[in-house]
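Heads up, the chain below is alone and in the form predicted alone; it's given as structure tokens.
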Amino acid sequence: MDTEKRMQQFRTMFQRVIDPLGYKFSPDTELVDFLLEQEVMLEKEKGSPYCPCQGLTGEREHDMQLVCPCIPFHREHFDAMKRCWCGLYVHKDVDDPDSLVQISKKEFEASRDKGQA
């Protein structure tokens, strides 16, 4: 299957997952196309469309939480940023994804832990 066709299939499949979660594809179509292309390449190489901005560890349990869309596994963190790590998905109310602040996992966990203390 060619890359363009698979990218379109990903768009259709992923839309069904992200829409009920309150997310949409980024309005930055160039970024979306680039990231979907990377996911097609990762699927060919690794067998699944992993998040292109996260490193795989080789540990199945960890790596399966990085199969796109990984929103369900990292929902609290992504909701705090109003986007996923790579920016492929943003909250439905976001019009300017460039204005969103990226929060590292370490920073997010520290702020979350302070809130629970």
Second form
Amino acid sequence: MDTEKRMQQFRTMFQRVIDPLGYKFSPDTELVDFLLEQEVMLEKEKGSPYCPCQGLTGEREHDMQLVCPCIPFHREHFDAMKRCWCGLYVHKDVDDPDSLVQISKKEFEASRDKGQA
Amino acid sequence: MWFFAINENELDDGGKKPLLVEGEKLLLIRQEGGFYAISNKCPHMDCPLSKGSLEGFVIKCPCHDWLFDIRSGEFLNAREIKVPAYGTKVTEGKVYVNMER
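Take the protein just shown as the form predicted alone and give its structure as the form predicted together with its partner chain.
Then the entire complex follows, led off by the chain already shown.
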């Protein structure tokens, strides 16, 4: 299957998943096209459309939580940033994705734990 | 509307059977004596749940290990995402599925 066609399939399938979670594709269409193309390549190479921005370990339990859209497995962290790690998805109320700040998981967890203390 | 699915004795407890009912790909599961019907397509990437593994009332998608409760269709990691679930009834040894969700 050609890359363009598979990218379109990803758009349709992933839209179904992200919509009930309160997310949408980023308004940055160039970024979206680039990331989806990377995912098509990853699927061809590794069998699944993994997140292009996070490292795989080879351990199935870990890696399956990085198959796009990985929002359900990192919800608290992504909700805090209003975007997924790559920026492929943003909260529905976001118009300017460039205004969002990427927070490392470590930083996020530290600030969350501090808030709970 | 109720549609005939299978005879009750065609499925053992803990068993699952993919079916085509009214043009819909369904998965019928018998667990702890009850019958449960869900869409056979994972809402993530349409993988056939019939090829997944069943543990209690939870089925694991064979493609990316997404877990669903067969009673409600809910995805365990995000309850907002559901695989369509259908009502079932057994009448005179025959299992029927209600295609109106």
